[in-house]
Amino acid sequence: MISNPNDPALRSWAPSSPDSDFPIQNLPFGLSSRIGEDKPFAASRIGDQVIDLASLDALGAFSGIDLPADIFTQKDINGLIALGKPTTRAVRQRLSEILCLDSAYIQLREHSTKWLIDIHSTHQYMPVSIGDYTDFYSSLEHATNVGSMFRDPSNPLLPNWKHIPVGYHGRSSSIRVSGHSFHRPYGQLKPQDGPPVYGPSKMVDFELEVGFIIGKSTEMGDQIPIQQAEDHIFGLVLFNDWSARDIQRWEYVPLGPFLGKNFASTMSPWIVTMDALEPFRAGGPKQDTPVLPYLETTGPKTYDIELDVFIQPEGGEPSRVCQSNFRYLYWNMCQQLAHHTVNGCNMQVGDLCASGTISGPTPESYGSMMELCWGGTKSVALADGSERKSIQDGDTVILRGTCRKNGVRIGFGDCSATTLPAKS
């Protein structure tokens, strides 16, 4: 038995390179199928191998864990998550015991070709069915930068910003799993002089975000106390909440984001559990304005996740344009979730809450093109010599997230999508 699946000393017999996002200390959850077969199965991953949990279950790997018969062959992993953390934790622990170098599960290792599949022979699906999606606005640097550009540089934050985690409800139907493409959106654009015109956006932008997946449902009227918030969060994903800045700028007063946001969002396919992230727990920025008691937290409530953004032109190589960190967020996930439910809003397993753009204190850590190019007054240079003030047709934007400590490196895999020309 393995007492600690996060033990830095753990090694696996399954092949995994030192720079893989998926060593034995990670073991995330996702939804996959074999290429050519439209039969999704709940999955995990180690190195470049996808772990078919359904096939493992058929071999008796999870005996002693109370699991419904078809839990690994559903259209999503919502049902698996809904079993609760004690159960999903037991599944992850059993995987660690099976995959560790001195595993006692000899027969499972001998039959590994039945349940270990090369990643290139699989297709990844959206792991959860997202009923509702909420996007927050929780980076002090991002809010300050936006307020400086579009309102008042001497007083960039709105009066409520340091008192509540500001958020809005987005559209879940246009969230896609990493690897997709989308067409440049149309909308109303407002020239500096003259009336609005209709046409394709000229200012498509990425937003570097981290999302959390709800792991426990609540009833309407219930609140999630901040002390219990972590129990309701199953795990984290990378998230790109694409934006059309010119459409957004014209439409956002008075009700906020609409067409400038709902045309596409991208989510990474592997949900990294809160358990796997525990060794990387870290403190966030000091909150210099007192908050109401229901938002008060003690101890470190965020995680040291290095975040990178790359732009890859069509036919070219990726160029890193941003280096940020999840721990830069002013409002942490517990505060976001407690505030989200303080009015009795019900949450459902599989719901997605995203951080909002994560910007850091230096220009290279700004989490959007709008900030990197400071409203179009600068440009970003790519490795091929081209420059960008916004995302061009054919560009692929890639988000990556990595945790490092005590010789262990875990990550999320790529969160990528490609912008196509506007439809005629």
The other form holds:
Protein chains: 2
Amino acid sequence: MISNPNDPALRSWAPSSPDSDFPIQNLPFGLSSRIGEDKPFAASRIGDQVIDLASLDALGAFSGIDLPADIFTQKDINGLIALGKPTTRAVRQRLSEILCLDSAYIQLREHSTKWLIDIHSTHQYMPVSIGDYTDFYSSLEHATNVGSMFRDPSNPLLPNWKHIPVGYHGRSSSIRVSGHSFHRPYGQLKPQDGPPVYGPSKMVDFELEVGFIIGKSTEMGDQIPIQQAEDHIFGLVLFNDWSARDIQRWEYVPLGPFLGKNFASTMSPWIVTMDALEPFRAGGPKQDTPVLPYLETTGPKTYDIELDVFIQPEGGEPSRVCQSNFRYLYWNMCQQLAHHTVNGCNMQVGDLCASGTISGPTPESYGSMMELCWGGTKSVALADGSERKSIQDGDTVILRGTCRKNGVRIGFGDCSATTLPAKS
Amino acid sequence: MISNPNDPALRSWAPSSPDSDFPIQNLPFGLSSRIGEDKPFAASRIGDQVIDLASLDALGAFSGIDLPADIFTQKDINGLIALGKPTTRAVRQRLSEILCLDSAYIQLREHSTKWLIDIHSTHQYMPVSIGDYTDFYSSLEHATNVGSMFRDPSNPLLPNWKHIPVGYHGRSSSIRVSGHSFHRPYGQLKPQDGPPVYGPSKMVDFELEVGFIIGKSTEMGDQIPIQQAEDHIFGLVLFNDWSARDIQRWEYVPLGPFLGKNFASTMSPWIVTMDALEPFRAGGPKQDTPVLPYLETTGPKTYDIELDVFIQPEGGEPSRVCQSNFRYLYWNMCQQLAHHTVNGCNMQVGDLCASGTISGPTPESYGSMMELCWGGTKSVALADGSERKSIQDGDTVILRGTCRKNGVRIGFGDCSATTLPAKS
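Can you give me the structure for the form predicted in complex with another copy of the chain, which would complement the form predicted alone we have just seen?
Time for the whole complex; same chain goes first.
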């Protein structure tokens, strides 16, 4: 009998505290190595332990699943994902069977020191090689806030916004896995009067986003019909689309954001599968403007993921500055992907599509400093008594995402990065 | 004595007609295979023959040059380029010595059937794996034309244009090597009145561009100072940034072009090295607005490359519709690259930076149908008596680029692709 790996009653013999993002019901995919070894292996995670899939495989754990040799010891997990959902689902199912309390895989449990590694003894890599990264702009509240602040408060949305899940291409090369740091970017800043000046950005900002990883490639000329879009999504990650607002504001007409964004982006290390998210499926906002048939969806197409953003000053404690939710997004992922490919644009396994800033209906749910501080007219208070209108040198920004239902809590792990001073 | 591979007096024993793009003074880099074999090898070209660098290497042709094993039989030439200019320059120099009339490499010439292959017996691949593709907007005339047609003829340039080499990120996955075809894209089209409709684009257009290939990677946080920018550029290609104007016009605010561009782009197969282009170095237009110091260049920083665009209807002859020149560009490549990295954005070997549409001062030099037909108010006549306001199904668009000086002519080979009817 095959058990349901999402069963809320499942318990594992491997320890996992109740507030862990990684109970047996999660079992995400990532890429790790033991510290001091630069030998990446495909990994999963339970509680505070990393599951070394390569070592498990060597112990015969995946017998009966058709897996190429060395599939768990590549430089990324693109090849593993490309095997298709029936295969990666079988791997996750097997992990669940191995890790559950009444597991029949006694031998594997007895040899668990070979394949379960304390998270602190591991290093996490970018799990996928991202060919192309697309950023959408799918939060009605975010688009409305931006339009109100910088264009016309009485008519904040552009005419296309409710017809098109607006998106644009971002830079792949500067996406890093959680835990990195980056220097405050230099660029052209435009004073109110006078010509532009060169200097470090004074307005570094985060953007709270969730991204999906493409799990199935398409050929140029192929559309992904909206009914099939979920089949092409492998899983989700948290994503911080770091932005330098002053650089962005001067450069972005008419071709969109460029240097205001491409200096750094941060991704959480664990890809939470669509299978693991299934119990948390939810409906999104009602779309009050009819969409073209290729964008029509029925039934709940998003997920109830609570999102939090924390700012942690150097040497200080993290303060929560934003509470939002993935299901606030106006456009869902199926609509984004159907739209992205309606013109035949080809997708490749490992491509990343991010949501755009996820702001909700209330001021504390706004997903960027620009909105939280309403264009600099107010500030955010931190626990240490300091205030912020933008991210300061030494600040670490941490995104977290949590799903809760029927006593089960799964999450994404931290998506965290630190802003260093501009290079001298 | 080491001869100069650009010497106009050099002649080769390998045949090359006077109107070939590939005399001994060119020796570009590409990736080819023999037809029927899917075994790519790094290649160069002379006249109508492909030079198989892997077979040459097996014959010991590159002795004394420090090359890793199998460097010529990878899936791309990124690794070869990453060895650095001293190495790739030595390879080109050696090719010149092997191919010149008075070559001392007698044995290699005697065995030339092993490594010289008629172009018609070969297949050309994308020479590089492109991580990120950036498109600039560096033609003053193009930006002025677009601004005049769609914004304000009395004030066509946006305020940032003469301060910033404006650019944006494009899609890498849909870039194909010359000789491919693609289906007319579907998308949202916005009639003058009423809501958007779904259908095939009615306004497929070409964009005449030249791209440069990054030859030297940088780390996140590193700037490329403008004085060092040329060291980071491996060579140039022709590039057609296919555009669907009706899709683009409706979608592009506020984040820039997306589906109007990412359905297809075309690149020429041979990367012409900066070394080969050196004799054709030229000055660009005077920049009449002071730029910030990080964008200041001295001396000639562009190249005299005559550019032509032909439209060839199905079964018909090609008609030239545009004559332009690379040196018309207002912003040069050094400025583009210094700007791109001023914020610490990292570059990777194989990345592509394209110029944006290259329009010149006269109407016949405009690098897109949108400009040649001035927003649909006139049309272009072809040799078969037909007229065009945009690219029709079955049309092949061919870009060519030629440098001429001191009796030497080098070029890029065709950058060609065919528009097929929209998929039913």
